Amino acid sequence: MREGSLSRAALRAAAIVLALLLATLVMLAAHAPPLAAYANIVLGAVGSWDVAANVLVAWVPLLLATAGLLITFTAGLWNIGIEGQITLGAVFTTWMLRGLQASSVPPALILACAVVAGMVGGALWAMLAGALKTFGGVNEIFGGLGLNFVASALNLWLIFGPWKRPGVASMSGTVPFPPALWMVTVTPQSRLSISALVIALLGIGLVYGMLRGTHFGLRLKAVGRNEKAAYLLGVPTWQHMMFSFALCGIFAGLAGAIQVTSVYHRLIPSISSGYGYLGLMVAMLANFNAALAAPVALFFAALNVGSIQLPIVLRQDSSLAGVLQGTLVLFVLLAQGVRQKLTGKGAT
């Protein structure tokens, strides 16, 4: 046992040198010292309150969105529609907010009320992939690509349409709604929000909890095992995948809802910010242990934040921390396929 543990360390952290010499190549290749790109990385995540701040702003969503695919990961499906799911949680949240925003509703039942909206969102439009992987037989990776344009439309449909600014529409969104209903943050300058960063951490340890301590977390995992072996052995095996399709697009509502009450205060066209599809990323490099996911995701936000850097100071594209991103995932990956063909059996 012990031996099997330090040969899957000795295989990640290879996997971590390798990922970080593709990485320097890169820079070098575009004419950036990689040791000033990387301490700039650092300084861009770490340097200041603000942006240490920064991080933790950008590690709620993507946390809650990692939380929700562990849990179609778990079932065997790879639930691509998160980026749609997040979207339609953000739209379903600003319909709740402009609806009641007029209202003698007090702002902290409106702002409850368009949070479960976003939660609600997310879960149906989950649910929706789920039903053409289910009834339709089409894979949840095409249904949930489609989706996600879908998503996408729709969300520009209705700034530049329905809920353009008056006069106007603008790419950068619906009018601001009023600060009574906004998430209260930990400074009136701050966007970090203490009441998300509380709901994240919840999120994930109610993940974990279910996973490993309940009864449909273990039928969860029989039927992303062996689909038919779990459905002989007398487990509702397409109602099971329904649910986790539903629960991911509640997470993935509630990061949407996150992004429009606490973030930016409005629907924007990019509101999903690519965290459905990082936390893909994040899911694989923590080897779908929803124990490693929380510091896994916070490592990526960090990246992303701290890249931010790269242009300002090195005159470099961010996008260069994408290019370590990416490749820390496919060297973790592949030392997973080396050691499960060493071993002849699967990571675990």
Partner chain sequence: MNVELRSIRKTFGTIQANAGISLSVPSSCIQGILGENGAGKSTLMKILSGFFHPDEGEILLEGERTIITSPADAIRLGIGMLHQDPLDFPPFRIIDDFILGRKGGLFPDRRRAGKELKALAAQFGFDLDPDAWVDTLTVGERQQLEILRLLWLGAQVLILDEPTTGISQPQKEKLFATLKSLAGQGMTIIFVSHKLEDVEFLCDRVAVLRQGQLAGTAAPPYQTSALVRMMFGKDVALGARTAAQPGRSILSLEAVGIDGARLQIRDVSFRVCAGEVIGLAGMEGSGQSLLLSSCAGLTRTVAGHVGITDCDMTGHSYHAFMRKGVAYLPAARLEQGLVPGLSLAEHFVLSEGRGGPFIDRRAAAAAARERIDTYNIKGAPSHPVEALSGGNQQRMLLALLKKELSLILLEHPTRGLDIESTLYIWGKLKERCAQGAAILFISADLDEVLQYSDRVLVFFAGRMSPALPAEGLSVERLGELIGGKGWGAFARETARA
Second form
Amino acid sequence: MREGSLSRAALRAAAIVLALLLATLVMLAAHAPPLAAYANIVLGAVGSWDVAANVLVAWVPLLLATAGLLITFTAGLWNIGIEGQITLGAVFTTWMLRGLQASSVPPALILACAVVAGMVGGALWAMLAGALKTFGGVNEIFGGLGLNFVASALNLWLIFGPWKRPGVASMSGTVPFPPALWMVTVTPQSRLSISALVIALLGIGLVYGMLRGTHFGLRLKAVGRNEKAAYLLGVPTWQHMMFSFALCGIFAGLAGAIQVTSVYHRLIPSISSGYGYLGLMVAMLANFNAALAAPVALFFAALNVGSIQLPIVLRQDSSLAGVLQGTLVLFVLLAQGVRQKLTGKGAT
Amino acid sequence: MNVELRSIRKTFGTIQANAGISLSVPSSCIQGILGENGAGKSTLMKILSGFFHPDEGEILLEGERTIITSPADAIRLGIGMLHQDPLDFPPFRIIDDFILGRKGGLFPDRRRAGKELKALAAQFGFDLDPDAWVDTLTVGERQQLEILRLLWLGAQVLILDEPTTGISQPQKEKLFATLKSLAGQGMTIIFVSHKLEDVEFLCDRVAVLRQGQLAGTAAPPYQTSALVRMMFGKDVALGARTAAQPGRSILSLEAVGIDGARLQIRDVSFRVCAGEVIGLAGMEGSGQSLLLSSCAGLTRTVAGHVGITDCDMTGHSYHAFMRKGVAYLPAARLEQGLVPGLSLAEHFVLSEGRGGPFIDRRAAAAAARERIDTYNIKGAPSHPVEALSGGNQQRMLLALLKKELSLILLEHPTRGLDIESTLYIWGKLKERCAQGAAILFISADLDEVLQYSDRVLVFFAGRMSPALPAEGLSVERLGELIGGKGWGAFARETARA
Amino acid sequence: MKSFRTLILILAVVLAATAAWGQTMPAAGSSLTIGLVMVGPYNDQGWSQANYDAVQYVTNKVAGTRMVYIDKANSADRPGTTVSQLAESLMTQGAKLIIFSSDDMADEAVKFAMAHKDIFVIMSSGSQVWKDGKTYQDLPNMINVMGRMEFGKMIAGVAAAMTTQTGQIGYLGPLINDETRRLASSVYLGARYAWTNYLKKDPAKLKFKVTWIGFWFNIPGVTSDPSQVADDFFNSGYDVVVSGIDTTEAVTEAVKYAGQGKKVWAVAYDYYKASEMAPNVNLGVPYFNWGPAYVNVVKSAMGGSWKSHFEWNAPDWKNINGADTTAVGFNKGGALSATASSTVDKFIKELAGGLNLWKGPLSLQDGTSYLASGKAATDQQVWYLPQLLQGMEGLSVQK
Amino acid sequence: MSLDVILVGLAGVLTSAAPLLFGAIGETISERAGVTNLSMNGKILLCAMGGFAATLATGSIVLGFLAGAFIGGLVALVLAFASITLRQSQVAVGFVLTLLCRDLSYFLGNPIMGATGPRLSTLRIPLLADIPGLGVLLFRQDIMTYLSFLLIVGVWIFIFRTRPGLLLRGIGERPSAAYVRGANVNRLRYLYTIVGGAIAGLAGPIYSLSVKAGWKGTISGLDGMGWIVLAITIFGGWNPFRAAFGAYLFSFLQWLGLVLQPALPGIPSQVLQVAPFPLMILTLLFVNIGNAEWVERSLARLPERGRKRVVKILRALNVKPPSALGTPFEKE
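Could you give the coordinates for the form predicted together with the partner chain, as opposed to the form predicted alone above?
What follows is the entire complex, opening with the chain shown before.
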């Protein structure tokens, strides 16, 4: 076992080096200075308290999405529909805020209701994909993809239609909510909300504990690895699948709610910000391990935030961050394959 | 074609599957290969048919050393293998399945191939419609199709791996007649089986394998006891029958109807009492699996009533049946019974524990260790189940059974297990009976059915016989019933019921 | 607790706002780093590049200025970032003046302006500090800059009407809002004016249709495909398509149809060099020339005369394409015929002479009166146009 | 609206469906061999960018298309290596590739943003183009659209009528049986994954050199097309004709959306644009629902005759994916 983990670490390191090498080649091909690029990404992510706070701001929804995805992955499901679930979370949150903002309900309560509404919205959308999967036999990847498109169209329609701002309906989104309905941030200028951070950490901790130490987590694992056997062993399988969808949806919806209440303070066209897809990558790179998810998500968030420096300082396109993330995950998958090939163990 | 194998060796990891086997088969001969599961029969045949390369040894065809690189290479050389589960394409039309693999131009001439298929089929009295779909065929018909296909490709050596497992008696007779006629035409037939009677009936000579080695050969007239000794290396003592003391009624079926994918079961009624063991016999796909799974609520009944201990459970799910003390053990252990990736301890927690949301790891490990000891499983609580051997996996399944059970349903409980494990498992099952559970099991092994059942239900093409007392039932009679003979006698009984 | 903090926050904002009232910003001095935030790629040959080129123009014209920029400032391209955060990262590069160059950054620009009172903020195409606007906010450090594209669009309308042979003009619209209605209607006004005044044709014979794609550019599966919209126009007898979106499908599709021997034309949008594209079909481009306005504002920041205001700049009527003077221009394309070209020049002269097409009688699409006879529209009426005008086909309001 | 206008509109539908067809049929080939290539969305972008860049650099449209096919094949090769040789999850690798290729196309494509390049021209087929109706609809297209017609028929014939096609279906359906019959399953899977990837890769240059000529990075309007292509592949039930139907339906609904815009002011413009997706979901639902447990349970309650009829309908609807789709092959 020890030996195995050593060779695993060696291969992982090799994968990371190879990924960096490939990304470097890509940069050279684009006539970008690789060292300066890496340095700027690092500086852009940890160079000051402000940028570090920005990394944390990006970390929160990414971590929440990843936490949710770990649940569905455990149940053997590829919940690619998470983008739509984040969007619906944001839509429901906005809907609740719009409904209550003029009322006399205390702002804190409105905010709480809105966050809960977001969780419900995400869960409902996820359960739609779940119902299609469990009752209709529709593969969750394709059901989820379809629902993603529907969600983003719904979102656009709301922004440009029923919820358009009185002056100019715009890409800018709906009318911003009054500051009273913003999640309280560290300083008024900051976007970093301690409560959001706590929610995210609590979320991933919860998922970690649930998957590791509870009967529910174990049953979910059984369903994911062998649905038929799990059923024969007495696990109510479709209920568990639906439940895992719902839970993932809750996390996704929460991410959407935080996007609305603490980052953008309104509903915007691409409110999900690609966190769902990025979360899938994080989960893969973390090898579906909840304990690793937090640092990996932090790393990805840092890459995203750090890469902002590329166009500013080097006049390079910051999609380099995505290239880095992609090659990294790809090479880790390849390294895993090589290791399994060498040890003669099949893929699980 | 004369086939000769010279000191073939093949090792998988630490297991020596073939430890220097030499065998020579002349043309026009039907060579039987006998042996227990794991004796090395399949490996040897897969080496001959190009699936594996031997670590050592050589193959001679017509006296010439030949290296066979792949199954395709083998068929090119005239060696065709009929696998136990025919390697065909269920969603294809027969004609497509027939053509696939044959070399030729870009556009296969379907019409001509169809004609040739029909001509070949007629030669052996088979009836195959080229435009029908493969998945509508019985296993026997699929075998026929494979044989014709191999002949069409020019096979001169035909290897058959356990061909009689899934087919009906008339089909078996037809198959044997075909094989004899092929041998008469100069073909070399290698017939792999663990069924003594088939081998004795059909083969011109027999080679017996045991633990990867050639244990001996024999020629007719065969002495069954000698063959058995060669197969097992010792005389086999089978456990003594114990008569059951039937108790309260556990399972009752009333005029039950079931719709399977290919066959229907209608109007089945019977009753099972505590302590009873009921064996379900029949060719694979005759309806016994459907019935067994509907006794667990896994397959819906479309008519009648299913009762468990006086409760009407018709239409309820398996989990409702479970709560009534029903357990179902599938044949495919790792595919359906156990969860790869989970440890033994986790399996026990899964099947047992509900107390509170959190798992008490220490208690779970202790409980697992106790069960592992009781069931004599070779493995630790933290081992993943896929690391267990087949016999240990079966023990694991038994160990997972809840303490209080009223009805245990088993599919092929000892398939692929050695004699020792078989005896152990039946010992455990009988303990359960003594504690008041009833057992229904399916087995392809007629001896096992007769040995352990109190009553036997025979299935043929969706029909179920009345429950026959095992005592006084012979293997021959059972074999006939399975093959569809002698059912007239039941007509009166079913009419009365 | 939470509400308490919020209260403090509001108080702080209010205090800061009142404190800033009437104050001018301190001068930035002899050197200034300008940070430009663009919504699209800096080299999109459209809206964003027009701003990019303008700031470069500023750095050439005003000594001591330097540009830093961030492009693709939208949450789809930069997941998890906010525009104000991106602006802050420009600040770390020394930017003291930030230009938010797209309407969709309005909210973030306001947030940013409030949070960084020492930073000069230009919010292009916005109306936040327009005292007469509907959404006025008191932000001493913000200036709104916008060009009167209405004129450019009217000229485009004239070019289109002078060229069309079928009398059918299509308008490739983005999403429906006040601004896009205003611009589409301007094209119509220009076209109708040319149709009736220069060509002396029956206004009822002029077909003008707006098809909205639903966004500023194509998002597969969510918006209509602008190529398909343009194709549909050309296929159903509309021989001139005027682009209102950020991408150039109208021109590229016209090239395709011209290649098939069809007589079709297109009018581009946003970027002055777009007139150089496809000279066989291109009638020209109404474009923004942000440079001169930015120069003025930048100078005021450096010199200490910065004062929050809204400016809606008209073209330089002496030279509508004066790179140093005009705010909005019209570059003629290769396909504009000599007659049409001279008519366009004539029209520009009339505009310079005071011609106002935003003058009654004008009715809205649903028939209600928009402007009474002889009454000229106020800036507010133009800016907040509630519907398309009567005579135009197409949706007025997003359902 | 006159008939002619409608015909021309429909001809446009055929054109804009061409890249979808190349994508979906390429994917069909790959999936028929048992390999799901989820990288489509990023791949189309990368191939569009690469194809356009190649054409810009060389001036040759043909080289642009070749570049697209090459990149498509290369991406497929990475997937094949990871999933066939290294036995990693096809879905995982494909998904990573789709994000990677997308960002790669944006990063590498930055220098050619907005450049104008050559564009595929229309090729009237003499005589045929003058047939009333049909001529307008079918024979005034560009070469790739003609090729897309040929592709549908050609690939259908290949899969369902030829000997190698039979083998292709075999390796996706039951690789062990195909192996016994002489197929080098993994080599063939490599081959078909790469060929399928290359064909799908052509979708990129069809966009950047014809349907949406040019490269505009993130605002090219291509991000999302690959997911649509994958949806069409599933909708098409691994049959080129049904895939073609799906692609045409999608384009048709897009067109309908803008044609009907003024006629149906009450309907939000997004409705017809996303209509294909609920439609796809519903199709998948109908196709798969027969396998669901609860359907079986409710069916058991029906009277005999009705049950048989429903079962028959459900069986007829049922389209099964290649049985070995997504699973690596190992000879025992």
